[in-house]
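As a starting point, one isolated chain is supplied in structure tokens, in the form predicted on its own.
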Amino acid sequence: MSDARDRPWTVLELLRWTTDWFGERGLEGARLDAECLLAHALGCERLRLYLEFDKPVSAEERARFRELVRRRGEERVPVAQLTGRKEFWSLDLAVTPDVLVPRPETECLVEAVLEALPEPEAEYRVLELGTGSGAIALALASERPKALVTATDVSAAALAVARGNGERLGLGDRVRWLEGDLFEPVAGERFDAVVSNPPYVAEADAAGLAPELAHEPRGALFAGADGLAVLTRIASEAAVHLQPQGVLALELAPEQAPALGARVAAAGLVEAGVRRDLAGRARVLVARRAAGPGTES
């Protein structure tokens, strides 16, 4: 593309060239990345490209696209950060370098909570810890319209992104956004469900991670030597914030499921099981606060 900047380029030609260039650099989903970036540069929906394969792309549009392609291929910046958008649970979310880019596997976490809270019109009290972009809290608010959803995050910048997403999606008055570390902002409160996709990557694994993760907030990724530091804190503190029979749902790395299950049991919660993602890997641990004789309500 850089050797022929002055000649006309069509949408299809740009997509083919960029897909090949991304592929040479080992990027998975090269064609999808190319389409998302070109649609962003042209200011249109991605599917619109298929109706305009033969449309010439102006020099100004190509310049915008070229810079996006360079940053994706050379700096390995995630597409969502280049476009500022990511879809999650069919919600169009704004993302910035202050928040973790929502992942498709995290939808398993939303599914687990919805199964645990099956009544669509019930006034459930739901708490999300470490909300980031607000993806999980907003997905739950959209599916349980009468639920009282609270979301906390230690990062004021992340909460600003989440709050903005809520307002733009018309869900702003459905979620209470609170700044603070995990349960701190909700001391003394109890919920029907506590849900979190906390940092769970082990520090020792940093060198082997995809280079894209270097562009995401470190505090949202890493959690001590084994990655269990934050998960263990949540498990140990959850019981006092759950109603009897209240559910705790946590995203984790597949290899962490046995160790976290033991910590959950030690904290007095009943492990209900592990939910697997579409690849068949353990992805979400679900547990409940017991409800029996002598249980404080």
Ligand SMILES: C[S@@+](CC[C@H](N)C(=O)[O-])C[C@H]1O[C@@H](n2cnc3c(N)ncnc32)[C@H](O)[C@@H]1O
Contents of the next structure:
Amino acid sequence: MSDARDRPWTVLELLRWTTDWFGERGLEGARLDAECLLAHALGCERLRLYLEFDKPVSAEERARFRELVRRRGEERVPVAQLTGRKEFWSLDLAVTPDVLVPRPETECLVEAVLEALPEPEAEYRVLELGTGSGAIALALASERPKALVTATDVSAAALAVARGNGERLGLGDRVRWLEGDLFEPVAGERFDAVVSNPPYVAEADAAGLAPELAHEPRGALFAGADGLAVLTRIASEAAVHLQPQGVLALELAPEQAPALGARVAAAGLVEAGVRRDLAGRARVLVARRAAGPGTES
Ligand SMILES: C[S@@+](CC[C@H](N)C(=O)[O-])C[C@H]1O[C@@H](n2cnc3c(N)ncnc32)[C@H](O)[C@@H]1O
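Can you now output the form predicted in complex with the named molecule? The one shown was the form predicted on its own.
In what comes next, the whole complex appears, and the chain from above leads the way.
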């Protein structure tokens, strides 16, 4: 992308050059990344680029694009943080360095909760722990218009992003955003479903992780030596916040499923199944609170 040319670069030339450069640096999805960043620099939709392959790009636009490309290729900043946007469950969400970039596999968690709460018009009470950008809470609020959704996070900065997303999407009055440690802001309350994608990366794995993760909040990723610290706390405390027959749905790393299943059972919940992501890996554990005698604590 050097300036030593006597004619301007076109959209297609910039895409080809950048895709090759990203590819040489080992970035997966090099072409898609190049398209997202160029569309952002030009202030247009990504698909618009396909109609404008031959259009020359101005020096000012190219300077904006060059900086985005450098940060993606050299600093390995995730594309969503460079554009400030990420789509989740067809919702256009704002993201900042204060929140985890919502992952496609987390849609599996939303599907599990919707399956457990099947009535579209029911007034379900739903709790999400660790909401980050608000992705899960807002997806559930959009699919169950009469549900009262409560979302918590320890990070005030993350909650500000989530609240902003709720307002922009017209779902702001459907979600109660509360700051605090796990269930602490909802003491004494019970829900039809408790859902969470908590931090679950093992500290022991930190050295081998993709460099992109260094740009996301540590508190959104890591949870003790084996990654189970927060999941275990949620499993142990969930029963007193669930209605009889209420559902607990947790995202986890595939290798954590057996250990967490044992924790859930020890906490008096009945495991209702493990859901797999598109790659066929165990991704979500679903459990229910039993409805019988002795479960009314
Ligand atoms: C993996 S991120 C998930 C964000 C979002 N729910 C998503 O799926 O994209 C975990 C979130 O949990 C929050 N968190 C971590 N520990 C927490 C705790 N003890 N209580 C409440 N929230 C916590 C983090 O601040 C972060 O926003």
